[in-house]
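As structure tokens, one chain now follows by itself in the form predicted alone.
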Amino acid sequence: MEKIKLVEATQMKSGIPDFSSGDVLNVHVRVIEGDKERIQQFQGVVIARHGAGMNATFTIRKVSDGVGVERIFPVHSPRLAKIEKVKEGHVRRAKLYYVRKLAAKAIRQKTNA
């Protein structure tokens, strides 16, 4: 078990902002298309966090062209270039699955501090 923890400790990222459900994040993701690599931004509301350590993930939801898009990111993934906290939310729950039923404007009003 100690060897596993040592390997995990070397692969964990530093400089990750402290965020929770309801916060608006801007995640910079490395996208590889053929032999080219570019960075794509995904900005939305954090609706859930799962796990701890190397297994930690978070789910972000955004509305793009009237369609809700959710994406799950591993916190310590090498594909993530940067995580920026845009706005801090004020919510009363850990999992915000109910925002799937709300309109985009209602989500903004619910998560503002």
The other form holds:
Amino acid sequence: MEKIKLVEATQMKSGIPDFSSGDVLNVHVRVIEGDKERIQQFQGVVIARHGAGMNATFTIRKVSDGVGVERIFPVHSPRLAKIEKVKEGHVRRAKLYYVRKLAAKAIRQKTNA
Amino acid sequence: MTSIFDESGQVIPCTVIEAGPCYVTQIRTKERDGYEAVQLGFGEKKERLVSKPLRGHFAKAGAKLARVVREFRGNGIAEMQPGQEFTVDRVFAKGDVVKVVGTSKGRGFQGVVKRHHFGGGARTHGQSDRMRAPGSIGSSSYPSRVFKGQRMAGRMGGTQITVRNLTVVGVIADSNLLLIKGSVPGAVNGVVEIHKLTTQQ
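Next block: the form predicted in complex with its partner chain, after the form predicted alone:
All chains and molecules follow, beginning with the one already shown.
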């Protein structure tokens, strides 16, 4: 088992901010188009963190032009240039799947953000 | 198993295998043994746990007391020397296609639904005790027997399984680790044979 940790250690990033469900994050995603690379920002509420170590992921939800958009990112993905914590939220649950049914204002109130 | 990211940031599921160092314990030759092969030893064993004849066998080759000994056929055996060391990076490189032979996890005595993927019976329509039953095992007066090979409940797993066409996604030379895309047969810390394939099979 230590051998697996050895391999994972080479893959894992350091300096990832400590964040949890309810926080608002701004994620800088590297987008490769042809031979060009640019940064795309995706800002929204963390509604879930999943897994541990190398396989950890998090789900971010934002409402774009009235349409809810959710993206799942691996925490240690090299495609993520930067994870920025915009606001700290205060929630009572680890998984905020119920916010999908709520209006934008209600989400703000729920997450205290 | 774990996963790694490739150059494009894709997640690749992979198995970490400690592949070496292996030592040549014997060379089988056409003249002496009737076939050509190289006998490799892997792992270490305490001296008191190795039988005296085996100890002599390893001493003759100048190799360490190995936990596992396996024979491999292939090219370039004539140039090998007893006692020669093989590290993972000498044999494998990233992108190689391999087959992995191992002993699958033992499942014990299992019914036909798990063992042979039978559908089982109906849960409703007045059935009782038929949910995971095998159903009919053949006709009646002719042939008045059950055909050989009829799939039934029994011991499952613990047999030799070969998985072909797996790709090497990484080699870590200093700790002798091999990263293979996908899963391999057997339990954690089990022993497997890894064969390099020259062509896809």
